[in-house]
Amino acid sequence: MKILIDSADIKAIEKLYECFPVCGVTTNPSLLSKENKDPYEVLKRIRAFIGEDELHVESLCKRAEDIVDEALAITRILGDDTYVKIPVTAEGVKAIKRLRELGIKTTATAIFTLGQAYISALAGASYVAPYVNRIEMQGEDGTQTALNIQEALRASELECKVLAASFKRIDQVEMLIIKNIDAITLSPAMLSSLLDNDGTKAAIKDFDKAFKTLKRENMSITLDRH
């Protein structure tokens, strides 16, 4: 399973890759904007840091001509293996089968169907990226939505994989790691909270409190022996 960074934040993301095994940096029109930079310049920088992982880019536009375009010039700047994120209306889907012919990577966004998905995936889409919490919040089972997409896509042998995003509890990220699922793209809180626990907090005074006491001499005895 992968695991990416859903940010536009260079420092967060500079300090993250310090520490977690991702592989990746996804961003939105809305994560650019809290930058108060030009996007591309924001994007740049991230490029450069990331080197050949994966950045997914949304597009703007809403015609398929377009958003076409646009994923050109996204790769042109960003470089092959960025890859462009696109919602799926009826001019996203036939832009994604466009830029697949053109051997550009997209990523369908704004999941909230299995129906969407699959559709997507039929398309020439590399990831499908439902949106975890958004979908409970519409009173259906967020987790289940992508672990049923990634089962249907599976079943059907394409290759298309399912980039799971949009979570607001860890519980909904346990669950699709113990699924197995794909990839999933985290915030920079979430993706820390996953190693926070007041039990290791706990653990780890007691661990100290008893280093405390013991004897110096025992202690310099141990050390010389390593």
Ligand code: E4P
Second form
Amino acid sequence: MKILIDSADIKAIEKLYECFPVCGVTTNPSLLSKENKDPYEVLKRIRAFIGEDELHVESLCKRAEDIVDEALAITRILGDDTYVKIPVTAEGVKAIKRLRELGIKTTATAIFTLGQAYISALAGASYVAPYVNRIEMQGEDGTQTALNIQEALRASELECKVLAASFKRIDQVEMLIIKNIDAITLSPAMLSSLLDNDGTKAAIKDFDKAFKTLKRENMSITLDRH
Ligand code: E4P
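To test you: the structure above is the form predicted alone. What is the structure of the form predicted in complex with erythose-4-phosphate (E4P)?
What follows is the entire complex, opening with the chain shown before.
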């Protein structure tokens, strides 16, 4: 399973890359607008930092022809390892088909149903991105929708992978880890919270306290602990 960072905050991305086994970054227009800078300068900095890892960048156009032109510009500026995120409208799917013919990788995004995912995969998307928490907010089961999509794609001969997105709780993430979903993208806060547990902190504190009772003269090696 691949883990990507859902953020356009270069400082957060740099920090998370030091510690977490991640293999790329997903962005969207909301995340880029939070940076309050030229979006392409932000994206170029992310690309320079992550090297050839996956970068997912969303198209803002609505008509298929415009999406295709924008996708060509995005990949010209940010390189071939860039996946153009395209929301699953009829025009979006038309653009996915055309971009497949042109050899440009796409991620069909804002997926809420199995039908949307399957059509996008057949059209040639490299990834489909179901929005787990947003699906839940509509009263449906977000993790089950993502798993159904994965099952359907694995049963088909399509190469398309699932990139599950929009997580707000750890249990949503862990449900998908259990089933070995292809990929997930997590906000910096969600990613950090995967390691955060009071039991772990308490255990470390207990061990430190116990170790300090050892007399230094009984140690052949002294480890300086910070
Ligand atoms: C996916 O790539 C999107 O950027 C993102 O996960 C959407 O999440 P949100 O529901 O928090 O906006």
